[in-house]
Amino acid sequence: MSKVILITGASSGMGLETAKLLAQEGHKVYAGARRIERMESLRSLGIIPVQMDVTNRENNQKIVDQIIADAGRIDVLINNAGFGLYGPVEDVPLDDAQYQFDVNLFGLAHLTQIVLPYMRQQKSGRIINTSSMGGKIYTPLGAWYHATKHALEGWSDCLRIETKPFNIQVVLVEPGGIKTEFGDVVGKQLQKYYDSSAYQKQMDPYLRMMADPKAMDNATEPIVLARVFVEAVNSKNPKRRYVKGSMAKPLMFIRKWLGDGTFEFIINRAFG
């Protein structure tokens, strides 16, 4: 049966994938990100990409109004849109810091709370958020990252238990180590605190993997997870969490099962 999906995030990586796979299968797909030009493509696959900043309270309810407009329904979700802040916590300033949870959780928030009404009404949805297995472990220099994601963790719990009597079903997809832009963004962040830091001998095996060619040779392609969200999006009674990705199940596996001191052990070996 076809779906109507509002996908964010969906310019490049995980979500231009999954746009693509989801279109195919014969959904009827918006395609949400900051850079429309990067989505014109899609239109011939009958995509229809929409202008979106989700930290933009206006925008987002201008392209959900646009969406029951023109299809009169929204049966999911896929909160995808999201970045990774990485510095010393000591050397980031709280406004980039502010920013980040703005994104990564109180934007995807309140869209979700925009559309929530109209599943409600329709008596059936699923909100699918991007999480990580940073949502489960943790690295240095990453903690205002690690914590948008370890709080849309424990918020998605709770949206799932109260939306649960209303059949609107809530999903948590956690990437290990994916081959998308997020490398990039990392080393020109950490570049920028590097000169005048007290952290540079962390910020050292980053910034020679950043500049490793081979660096993402391991790291799995997007097309990968984007067959993820889209079982997602298909299956009857889909998973509460799908892990997927480089070392997305072995360190998990290490921090839940073998402690934190197992693991800080391994991390501080790879970043020491």
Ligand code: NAP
Contents of the next structure:
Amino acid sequence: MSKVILITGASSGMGLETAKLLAQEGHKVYAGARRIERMESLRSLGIIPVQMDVTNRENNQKIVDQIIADAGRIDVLINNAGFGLYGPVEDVPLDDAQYQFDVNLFGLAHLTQIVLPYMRQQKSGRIINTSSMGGKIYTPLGAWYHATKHALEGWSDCLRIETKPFNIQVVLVEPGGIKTEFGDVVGKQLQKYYDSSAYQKQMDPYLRMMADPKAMDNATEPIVLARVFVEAVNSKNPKRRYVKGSMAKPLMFIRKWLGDGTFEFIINRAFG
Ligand code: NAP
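Hand over the structure of the form predicted in complex with the named molecule; the form predicted on its own is what we had up.
Following is the full complex, with the preceding chain placed first.
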């Protein structure tokens, strides 16, 4: 059955591939991001691009109102917009950290709040949140990014229990390393703090990785994750969590079953 879907972060990476695949499956897709020009070509697939910065609450409301006016309902919200703020806790200004939370948690929390009344009225709905293997594990210099994704995990689990009586399902997608623009954004952020930092030795492996054209060779193509999102949308009984992509399963397994000590030994060697 065709569903009305709003997906955020659809101008690149996993969101872009997912929007395309959902439209090909016959769903009515509203694709949101700040760089609307990057989504213009999606119109040929029947996708409706909407310019949105998830931190702009007034605009979020306008978009949801527009979807309801156009389509009469909203069946699925895919909260996928996000970025990685990496940098030493000592160096990252709290305003930058606050913005990381504004995008990765409060932006999607606001969108969720404003679609829920419609989903309750419809007596059905699905919220799909893009978390990360980073919502379960941790990496050097990633304190703020991991804080947002760990928070998103707990937030989504609570929400699932709250909305179950209204037939609204909450799903988490936990990608591993995926070939998208994510790494470029991480690199730019890190560079901002580099010159005056006492943590350059810990930053260097990341910056070397960013400069290495082969660094992402083993990462997963975003289309692989797009198929996971489509499954989470179409499945009658979606899983609570979908784990997919390079290194996600082994790293999550090691932390969960072998403990933090073993996990940190491995991660310190990898980033040493
Ligand atoms: P990406 O290619 O950088 O895509 C990120 C998307 O988020 C872009 O469309 C960007 O669009 C949008 N976005 C960023 N800030 C926004 C804002 N304030 N308002 C609206 N849209 C915003 O990276 P990606 O890997 O596909 O990332 C998608 C999600 O996957 C993120 O939540 C990320 O944390 C998560 N993730 C990624 C990986 C990975 O290895 N790539 C792994 C685990 C989880 P505009 O810049 O045009 O607004």
